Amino acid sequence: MKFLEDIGGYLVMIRHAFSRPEKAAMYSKETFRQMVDIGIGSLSIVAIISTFMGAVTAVQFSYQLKSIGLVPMWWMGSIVRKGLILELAPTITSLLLAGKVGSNIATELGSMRISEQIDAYEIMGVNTRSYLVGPKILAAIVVIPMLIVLAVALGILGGWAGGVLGHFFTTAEYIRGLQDNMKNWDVIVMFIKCLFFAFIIASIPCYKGYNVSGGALEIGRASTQAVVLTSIMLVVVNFFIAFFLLGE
């Protein structure tokens, strides 16, 4: 019963989150604030992780392919590009953001609930679900795809640096592989993943934080539950998107 109640409460929250705002200027200001918090706040960690993710992918695959000896090393450009676009950049970056952004959102809303700030907004006639939840989800949907595109670019750059510094392939070979058999559908699938992942990363922590009851201990539990549940949903949704959009 608790599981069904959570699903129902989550759907109700999403419906109210996208209801018509009372004052558009106030909501747009909050949306831009959330975009800065999510985007700029996560920029450095996404840049570092994605660069080394591409580098380690290139080094490990190059090591394996070189040991076989029958595979041309220019394939590495194609392997790194496809791996980053379809799986590594969207999934790893989203799991990273689930921990950073998700916990922040759950903690922020949980603190507002415990300190009765949400109740004060409601007394003033503010649709708190729309004002506190809607801008966070909208900001995530706008900013997270940008972060993932950046992760792909830096991952490709990191793959080039790792392979060239390790003397596994030349720059010309790597560029040839990047250009080989490039499919627009791969990029479309990546953006579909981005939109679904961004919605999950923002909405589940919002629900957990918004419905906190008790004290400071419950805020910590809600934050942990939000991160765990978000990570699980990301992996599950990732499988179904790959299964239906990439399967023959």
The other form holds:
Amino acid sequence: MKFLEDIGGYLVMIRHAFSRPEKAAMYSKETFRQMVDIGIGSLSIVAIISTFMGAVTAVQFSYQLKSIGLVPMWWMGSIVRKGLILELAPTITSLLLAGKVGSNIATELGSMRISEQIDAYEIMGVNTRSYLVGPKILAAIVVIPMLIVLAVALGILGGWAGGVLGHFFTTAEYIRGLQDNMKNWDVIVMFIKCLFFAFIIASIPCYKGYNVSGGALEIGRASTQAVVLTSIMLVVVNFFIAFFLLGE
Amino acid sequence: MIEINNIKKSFGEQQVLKGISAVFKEGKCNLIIGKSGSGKTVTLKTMVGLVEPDEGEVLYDGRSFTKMNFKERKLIRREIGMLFQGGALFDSMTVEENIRFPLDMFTDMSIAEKTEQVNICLKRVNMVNTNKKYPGELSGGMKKRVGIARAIVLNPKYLFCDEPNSGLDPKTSLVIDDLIQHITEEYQMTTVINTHDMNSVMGIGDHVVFLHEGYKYWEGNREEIMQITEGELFDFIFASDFLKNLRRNAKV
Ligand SMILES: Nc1ncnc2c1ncn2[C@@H]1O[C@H](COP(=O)(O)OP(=O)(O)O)[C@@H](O)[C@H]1O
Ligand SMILES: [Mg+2]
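Would you mind generating the form predicted in complex with the partner chain now that we have the form predicted alone?
Once more the chain from above appears, this time first in line as the rest of the complex follows.
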């Protein structure tokens, strides 16, 4: 019962989030502020994680391929690139952002709810679901794909560093692999994932934060629930996208 | 003038308001008093539409707020200012941005005009030169004053204050009360104030509504309150035995 109520409430929120703004300039200002918040705020952590993610992928795969011995090592470039684009960069980055951006959003809206700031907006006649939720979702949809593209780039760089430093392959071999077996479809699938993931990462925590009631304890609880639920939705949606878009 | 007719509101099993009717006049400080948990905040939030009543009607100068849709309510809300219990200032904005927000959102004033209006309001609440401060840097009393400035920036006809004195020392409380009273008279606003502070009742209680167990138990002004010698309102106002005896002896 509570579950169905939540789904209903979530859908209503999403519908209101994209209703026509009363003053476009104020909304775009808020969207821009959120983009800076999400983007700049997550830049360094995404950079660190993706570089090491690429490096460890290169090392692990090289180690396994070497022990099999049937495959030329220049394949590694292609394996790292494909792995990052199709799975690692979108999924790992999004799970990371679910923790960072998701808990931020839930906490921000939750404390605005508890301290009656949301009521204060309502009293003025501001449609809070569109002013507070809409810009966050929009900002996420713009910025998170950029972060994921960055993650791919740094992951490929990390893969090169890991493989070359571990003497698994040479720079020339890696570059040959990177250029091999390129498919536009992979990149399209990545962007489709990005859009879904960005929407989930912003909207679920918005719902949880916006609907907090009680005190400071509830803000913490809502924030944790938001991160858990967002992460679960990410892996489930990830599976279905892979299943439908990559399956035969 | 604001009228509420037979307002009822339940949360689950608990009926908080069991049919409240009252009239709040303009140019006056109308107080809603009662023990904590007696439904003062729910009453106020029902009047401004933050809580939907189960039954009953709220009228702003004869216009039925309850029957309006979101769009029509928005027009009335331009005429409403509200001071929240903790101030409810927007954390991410400076004092100036807080007060300017309604102007940014709802008017086409130039930046110079907006800044001037902000400064007029800041002066009115005695907070000049705090424009660039953030809410986190202000004391409780200062937050309330900025909250009042934000509430009056669009020159509202109706002002609502939820426990304007909570968390303040008695002296600061008086300053806030005086401020609210002066602004109410100056702009001839209909002001509705929730409080359980007896100093406020005696200081600014032009019209007092006492809520008890979901009903309007008593209604009158501060002079009339002083005549009471028994009952729930007497217990509420003269809470300590010391005060009760003082009052009874004075009568004799
Ligand atoms: N949103 C809500 N959900 C459930 N119960 C509520 C809600 N708001 C208020 N109540 C209950 O209504 C009663 C009156 O609350 P309130 O109006 O805040 O009292 P006060 O007179 O102290 O302002 C309390 O018992 C409170 O628990
Ligand atoms: Mg209250």
